[in-house]
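There is one chain below, alone, in structure tokens, taken in the form predicted on its own.
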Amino acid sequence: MSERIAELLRRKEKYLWPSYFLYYTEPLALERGEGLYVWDVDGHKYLDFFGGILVTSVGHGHPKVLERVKAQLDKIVHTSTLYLHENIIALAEKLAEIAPGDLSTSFFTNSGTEANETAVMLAKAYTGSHEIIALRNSYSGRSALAMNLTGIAAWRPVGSEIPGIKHAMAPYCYRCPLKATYPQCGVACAEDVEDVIRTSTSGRIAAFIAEPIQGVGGFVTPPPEYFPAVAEIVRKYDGLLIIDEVQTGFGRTGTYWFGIQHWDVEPDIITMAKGIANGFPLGATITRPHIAAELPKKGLSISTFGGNPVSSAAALGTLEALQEEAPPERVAQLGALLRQGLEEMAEKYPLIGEVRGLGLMQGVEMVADRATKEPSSQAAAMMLDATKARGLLIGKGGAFGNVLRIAPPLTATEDHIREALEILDHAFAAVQDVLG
């Protein structure tokens, strides 16, 4: 470890709280970024997969988010959403455009997890009911009440409970907890969602609430019968469907802008943040416009900070490289082709337990023994390190912190997929040299 980087380790400890965790044996420290790559305090290069946890949708630096943010700093930088400003209303009207079905009318915030407690609080507000239906392996945040909504024990730090939230079997088919097949276990997952509201709820609830692809839980992806299913069963309860797109929105998924419009289900409401304004912070919850209307009658609503005109013309910034550079047709080729490759590794390393993922979105679930699937959290942090000393940086998750997310900016190149596939072959076969 250099000293610079040991200093700003122990000035770290002195003045932040622990709970700042961070990745790597020997923590790295961010000095600069330029498209996809990043370098450290040191002068070390990296080539970037995670994006600050999907967030550099459009890379470090793009022009055309620093030109509008620059254009913004010299007029105003803040108002509140007691004012009229163009910014925010243009961005609701881009929202409205590549939203799916007519959700169309937007209330702006500064991250996901207030996106989602916007969204809980307006399906509250709208149905009169108080039961929501999570999904266990899930995140939703870091309030309150999004980490009673969160399905991990290790993102539930704080122990007090929030009534009328129940958890359900998430779609997990590699581990699935009634330890069935697909396709032959007919979906239970989602039968299990009508069981939950059956047995543990009043019969009637106000939102079922999911993320398309699990993003903290390890990129989970379910199979294609899920969401139709579910949908079906939560309007039967008279709930309205929450769609958590905070990591799988703005085309990370390929194909479509929003992740679930790959099982052509119409949410009621839709909640982003994370890669919408490239590193600005900015959340957003999209709803019908009848759907909102209800909020109003319930009493008052303003966000002093959410989408600030700085924050809302990196956004306009953000989306208008998005439809250039990058549109979800172009995500999903590059993201066919790192699959490609992260399945010939699978072949390769018994290490490999599964390949999941959509898009710019690959999950790599690591094990000790693929017969008895035991998870590695040994293998994936070693990972880690592995890919961090050949100059790549990726992330990890899952319930047992065994999975590796693999998530790079949506401008990346076919050239940046193979230099990242690359580096990840000397790592998986370094690591794999050492476990056996």
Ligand SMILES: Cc1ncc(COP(=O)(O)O)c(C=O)c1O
Contents of the next structure:
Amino acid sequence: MSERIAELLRRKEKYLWPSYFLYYTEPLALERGEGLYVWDVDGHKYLDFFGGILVTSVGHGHPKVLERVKAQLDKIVHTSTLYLHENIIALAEKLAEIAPGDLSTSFFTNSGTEANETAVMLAKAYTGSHEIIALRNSYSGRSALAMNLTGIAAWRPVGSEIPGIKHAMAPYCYRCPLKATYPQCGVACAEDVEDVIRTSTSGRIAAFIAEPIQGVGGFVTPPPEYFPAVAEIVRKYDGLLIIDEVQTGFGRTGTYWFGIQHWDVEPDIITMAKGIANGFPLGATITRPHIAAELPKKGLSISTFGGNPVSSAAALGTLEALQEEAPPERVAQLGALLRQGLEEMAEKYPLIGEVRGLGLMQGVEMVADRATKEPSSQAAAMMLDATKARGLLIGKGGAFGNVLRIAPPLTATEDHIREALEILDHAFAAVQDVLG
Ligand SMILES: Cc1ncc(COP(=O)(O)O)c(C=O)c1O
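Just the form predicted on its own so far, so send over the form predicted together with this ligand.
Below is the entire complex, every chain and molecule, led by the chain shown above.
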């Protein structure tokens, strides 16, 4: 470890909570980013295929984002939502343009957690019910409510305090909770949503909340029949369908602007954050006007910083860059290239249990044994170190910490994908060699 990194680590350990955990055996300290590349404090260059947890959707320092932000900084940084400001309105118009169905009215906050909080509050206000169905293996954020919605124990450090939240089975085919096999299973996991409503709630729910692809949960991608079946059940019990697009939104999954569109289902509420503003803090909750209209009847709600002129400027620049340089059809093409390369590696390396995902959101589940599917968090951790040593940054996740998360900025080129695949191939070979 370089002296500079060791010194930062010492100071971090003294002054930042130990909750800030770091990737890599030898932590990485970043200093600069440009496009798809970042540089550490010692001048080493890395191809960034994790984008700060799927945030830098148009790459680091994108001129369309920075120019708008810089121009806004010179005018006014903060107004509050007590006064009209062009940026928040223009952004809401833009979201209405790309959102599926008739979702057309937005509330802005500062994070994915708050976007989900807002969605659940609205669903409760609209339906008059208070019970929520979430999924096991999901991640919703770090507020008390969001931790309670989350279905991974490790991300619920202070336990469960909020009543009225029940978890249904995750549509996790590789590790099917019913030990069934798709498609013979008839997507029985979807029926569990109804079982949970019938057996563990009052029978009247406010909402069902889910990510189209479970992000932190390891890019778990439900089968095509899952969301249509669940949407029908949720509506039967008068609940709203909240879809968390914090990771999957803005073309990440290719072909469509929002992940849920792959399942041809129209949500009642969509939540967004992360990639929306390329690194500037912003959360958004979009819904239909008649649903949003219920909240003010119950009381007041405000977010001081939510949708501020600077973050909104960044989002407008990000969306412009995405539309012009990385629209969903282009992401689908790049995703196919990435997927094909990963599938080829799965043929070669037995420590790869499954490759899954959509578009530029591809997960690789690492196993100690393909037959037993025993998860290997060790292999995943070794892959992170091995890719870093070769100049590539990727992420990991999954309930067992054994899933590689590969999610570059959507402005990646074919050459970037090939460069990453070559590094991944060498890294898999090295890790497979050690683990046997
Ligand atoms: C799907 C999903 N929802 C919500 C959140 C919470 O977002 P934030 O960390 O911005 O509060 C995350 C964060 O990883 C997420 O992946």
